[in-house]
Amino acid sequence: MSYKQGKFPIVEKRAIAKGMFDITICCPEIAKITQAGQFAQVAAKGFFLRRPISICQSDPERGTIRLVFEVRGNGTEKISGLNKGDCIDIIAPLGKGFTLKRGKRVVCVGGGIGNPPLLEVARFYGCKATMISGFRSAEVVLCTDDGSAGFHGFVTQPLEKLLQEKKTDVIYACGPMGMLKNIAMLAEKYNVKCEVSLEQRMACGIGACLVCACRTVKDSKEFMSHVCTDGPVFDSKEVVFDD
């Protein structure tokens, strides 16, 4: 795993909705090695452990790198108070990414603050990927839990229609656990190749602190993984969704 560390200047950044925030860094040397999936974490000055925040977009001709993260606790609140020319100090990228394999038809299915990371593999795919979005309130299907925009209802709806309507090669989700685990059955109901990223609380990042440890099977035999190396992306056959 080859990654970086370093303190970077920020050189845009955005409220994107209430405590959810968009800031791109100019870190040229992580930049040209990140893969779609993969992962930063960030320094939160006055806390011991960094944060993990998915990185939404890697731009290696400008040397920079996009992070949308939702304020979830006094870490992430401290981090959405950098602003443009601050330094921000991460550890990027890390983690094992999506397998991206040109020509497929994909859907990316996102949850929330899942949504973010998907953002590398639609553009990849271009006009073969539709967007299956899902949030709480209010080719791109948006779903919203009240309503308030889009569909009604969960994610996990159009996703089905979409499989017995047109031929599908892979689903690429991110989100809450409740939600992959409905699509990993969806996914093995049609027969259709999943990857799904694990959203976990993490302490090194780097598989040092064995924090992030999640279930998982293969050949037959369950044992345990750790989120922050050996994923967060996995095939959703090879983990263990708890009941």
The other form holds:
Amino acid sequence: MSYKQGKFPIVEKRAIAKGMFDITICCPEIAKITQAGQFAQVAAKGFFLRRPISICQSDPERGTIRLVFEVRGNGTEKISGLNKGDCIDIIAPLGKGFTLKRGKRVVCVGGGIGNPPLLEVARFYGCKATMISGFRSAEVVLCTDDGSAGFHGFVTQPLEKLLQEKKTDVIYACGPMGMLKNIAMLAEKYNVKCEVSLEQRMACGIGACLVCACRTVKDSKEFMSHVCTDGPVFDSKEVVFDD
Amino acid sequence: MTKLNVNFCGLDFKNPIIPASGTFGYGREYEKFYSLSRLGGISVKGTTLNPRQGNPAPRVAETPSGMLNSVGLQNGGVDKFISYELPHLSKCDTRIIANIAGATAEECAEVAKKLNGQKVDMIELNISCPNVKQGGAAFGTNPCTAAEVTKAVRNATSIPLMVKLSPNVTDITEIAKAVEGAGADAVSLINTLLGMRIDINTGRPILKNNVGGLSGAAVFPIAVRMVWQVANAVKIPVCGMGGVCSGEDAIELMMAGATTVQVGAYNFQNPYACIDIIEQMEKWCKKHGVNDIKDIIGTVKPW
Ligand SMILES: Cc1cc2nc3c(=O)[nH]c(=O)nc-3n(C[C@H](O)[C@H](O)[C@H](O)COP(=O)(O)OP(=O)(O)OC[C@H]3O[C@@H](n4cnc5c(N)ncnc54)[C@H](O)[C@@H]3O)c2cc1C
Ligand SMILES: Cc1cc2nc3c(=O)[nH]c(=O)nc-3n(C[C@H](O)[C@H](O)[C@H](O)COP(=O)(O)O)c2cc1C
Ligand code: FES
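Next block, the form predicted together with its partner chain, ref. the form predicted alone:
What follows is the entire complex, opening with the chain shown before.
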């Protein structure tokens, strides 16, 4: 794993929904080596810790990466104040991304701000990928919890239907822990390989401080893994989901 | 050129800056940013006799100018440290400080014994962890238990021994004097201060462990005060730490009485923290006509 720290110019910024931003950063060396599902540790001026944000797209030719994030608190609010032309301080690319294998039939399941990180996965598989996007309430989506758009219900309902109807090789999921847990259960029920991208509070982001622990199991032995280096993407079978 | 090297417990450190235990792993992650040989030394992640899984997550909560952690000494155990981490670390031209901990004095001594003959320049004994035999209160909060564990480790090894003091005490100089009397070659301070944060929307503590250790810039003035008090109370050298985020901070701790300085949580914000700090110290010394960094140790002129 290789990563860099630096201050890089923001070359594009868009507000894509209320409190949701899409920024493109010019950092050719990072763009060249980023894989789908990896993340960046983003400095928020005036805050002690960096904020982990997924890299939802990397373009090695243009030398850019894209971060899409939601303002959830004071740190992300501060980051959202950066504009085109400003420099953003990041460490990237970090963590282990999704494993992609040509020729598979896959389904990507995103919840809220967990959707953008799946973009690159869907792009890789092209027409062999089905995307199920869940938002609490939004515009261009398949299902929302409150029924304001598309299908009213949780993403697991269309997912189960799909798994029953179509042979699926891999499920890729990113979103809130509760959603991931339910998807992991479906994956097990239908015996489909499933990769989930987890969130955990972080400090170093590179595997040195051990604060980002997550319970995992391998060969029926439970142990602590670290989301920043062993993840954020894990095989759902290896994750021990808390209640 | 300013001379940055210092003599600490009879060992020459090329400069006073040492990444603090638990914030730097075993150096592998930061080696991607710079050569570890540029550091005065490295204090590695706390090592116990047997592997430990640590506490459940979340283990970190941000605070104004700092953070709380409740890692709970997750580590692979001393045998793994010796077989897997040390061979790699000892290739670097820097001082290796093995930070050790245990639930009983015997356990600490056992870990120290295993390090005998290994390429370890110094042992840093962390006495902030709970002592199971004494009902769970930390060794470091009582002069008698602090002396007892220091003596046990002292008798187990000939490697220079530094004892790391907890700031969660009424009078830190009492503990410092106790471990000096028990044979410590140096003391390091401060470890983290016990703190707590609550998510007011859920009414739940942010840390799964409810409470955790505060570190980062927020604790710096406490570190300066305690280093100054301890340096005046004992004859053995002091390694200062707590909230250091710049070369000026490091110099301030040295003026308070520290011979070496550890840098912890600031590494998370700035992965080049230690290197930047070394360069800033050099610049400051040049600007202020200090030719030898040793000349500033303990030079504060109190009112
Ligand atoms: C690997 C990974 C990828 C992520 N990708 C994205 C993304 O692409 N887009 C996006 O909008 N969000 C993403 N998140 C969540 C994002 O990190 C948090 O929303 C953000 O840290 C909140 O910071 P804040 O200052 O606004 O909130 P505050 O609540 O003020 O933050 C306080 C502290 O808690 C931490 N924290 C709070 N919530 C979370 C959380 N859910 N996960 C991790 N740390 C948290 C903060 O980093 C900070 O240290 C990701 C998280 C992880 C771990
Ligand atoms: C994540 C984390 C883990 C730590 N682990 C240890 C440890 O294993 N042993 C130890 O003696 N101190 C440990 N510490 C304490 C630091 O070494 C240091 O004493 C403290 O953080 C104060 O310095 P700082 O403000 O520069 O971080 C840890 C600190 C942090 C932030
Ligand atoms: S955030 Fe430091 S180890 Fe993961």
